[in-house]
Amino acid sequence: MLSNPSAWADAEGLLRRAHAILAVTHVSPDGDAIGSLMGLTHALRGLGKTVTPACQDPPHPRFEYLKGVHDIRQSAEGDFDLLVVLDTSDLARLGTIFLPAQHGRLPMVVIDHHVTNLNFGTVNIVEPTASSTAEIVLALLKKMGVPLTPDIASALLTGVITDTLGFRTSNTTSNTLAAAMELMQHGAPLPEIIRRALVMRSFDSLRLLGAGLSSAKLEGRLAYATLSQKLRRELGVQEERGDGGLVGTLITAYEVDVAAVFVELTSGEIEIGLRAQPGFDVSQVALEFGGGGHAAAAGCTLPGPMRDAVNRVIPRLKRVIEET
């Protein structure tokens, strides 16, 4: 961590100026992008700071636990002094909530993890050997001085634990876990948020995860599955979008090393979720179709119809688990 130290200083100059925040995260957020975005509003508020957190999409209702996750607004218009990007690999990623015309007069400050992020903004604190955003938020708090609150830890672990699917990634380290006992300390309740954030879903997507593990294919080393917005239909699900945990569930069968999930959205387009077992890295291929991610996890959307992102996408999967 700390791989630029002056965007460090020129990211920390810029919060302690800043009076009036938008802070933004990425389209369908998980569980760093929801914990990173309350983390930083609960600390920049304990400053003083007038800060909105925003997001194209509505948080999931597993992370309801979390002070605050409904203040998060799915519109940003309003007069700002300060941009901050939590969790985003490119302003694409942000959806409609980035408006040119308005926020792109902005200084922005740019706080991510993937290493596919294109260093959109004017500071940009990019650590891809960071567990998580989270962490990387808490390392930022820490330098600023900032008081830990319960509020605020437990938002951060929440990041923390989603991205390490419970300290159970390659990218889990001797600092997460030091982190991690940090904001347990300063009251986070572990065990709570991985029931919450891990273990608990809703019926809705018990049903989806079935349906689709019931029609995924396996073709060589590549397991994937389509969710179509007639299945939602029929199965009665109401939420648009996610997979159900569908996606991690393919990649944890032993003859698959790459696995995908195309989701069809009432919009027309299909969201793609990619993982990867060590060793693969299905983050570019999320990159050359305008997405981001991880080496072992990624995303991207595609306009539809279904058949065609399933045959941009497929053979090039291929070519990864082929070339490695």
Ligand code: 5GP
Second form
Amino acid sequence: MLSNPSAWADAEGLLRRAHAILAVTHVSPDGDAIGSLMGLTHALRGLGKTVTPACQDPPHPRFEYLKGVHDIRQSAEGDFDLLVVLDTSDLARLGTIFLPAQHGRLPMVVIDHHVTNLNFGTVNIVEPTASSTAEIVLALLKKMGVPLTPDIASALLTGVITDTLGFRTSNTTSNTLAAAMELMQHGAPLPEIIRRALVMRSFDSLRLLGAGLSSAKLEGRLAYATLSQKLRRELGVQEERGDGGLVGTLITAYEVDVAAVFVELTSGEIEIGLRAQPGFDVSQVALEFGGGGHAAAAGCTLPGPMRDAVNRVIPRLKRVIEET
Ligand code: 5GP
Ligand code: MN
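If the one shown is the form predicted alone, what is the structure of the form predicted in complex with the named molecule?
Starting with the chain above, the whole complex follows.
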């Protein structure tokens, strides 16, 4: 970490001087998005700042154990003097929460760990070796000498746990474990966070996972599946988006180097989740299609219909396997 020390110092300066901070994260927020957002929000409030956390989509109910998640607004109107963007590799990924006319003139601090980050802020703390944005936020708070409370620690540990799948992914380092230990020492309940953020899921998502697994295709060492709105209706699945953990499950097969899941949204667009075994890189494919992510986990959204999205992405993924 700390690949650009002057960015860290500049970010600290902007945060210290700000009074009214708008903190935002990406659409369909995952545990790292919510955890880094709430951890930073609590910490900056502790310094006497007014902080407004916001996101286009509300947090999933699984994150209700985190203090203050209901403060996350779905609109970002207001008077601010600083914008902080968390866990987001490009502005489009903020969706409708970013209002160019109002927010475009604000100084912007970007804090992220995606290798595909476009460095679109005034100051960019982008550390691709960090397990999670939460791990970077922890390092920044320590650098600033901000005392950790159990609320800050629980939020940040949620980010670490969800982005490493409980310390199982290749982005887990000794630094990650040291961060987790420190967060536990400051009151974050690790087993409870693992259970709530990672293990428990809806019965609906299990049914979606089952249907997706039974229709998945294996072509060479590429596994992929599609989840249409029609299938969701047939299964009676209430959740409008998400893959029920399907792409993460497909990549666990010995026979698979790269996995993809195509999820049809209610808008007709297709959200694509990509996963790769160590040694393979799907982040550049996602970037080419306007998305982003990490070597081992990335994604993008393409126009429908499903068939067109599949026909564009599958040949490109087969090339990743051939050329690796
Ligand atoms: P997931 O498949 O879990 O939704 O996403 C895996 C990774 O890809 C995450 O790091 C996520 O931030 C990134 N990702 C997924 N979809 C998109 C997208 O549409 N745009 C960008 N920039 N990143 C994405
Ligand atoms: Mn993340």
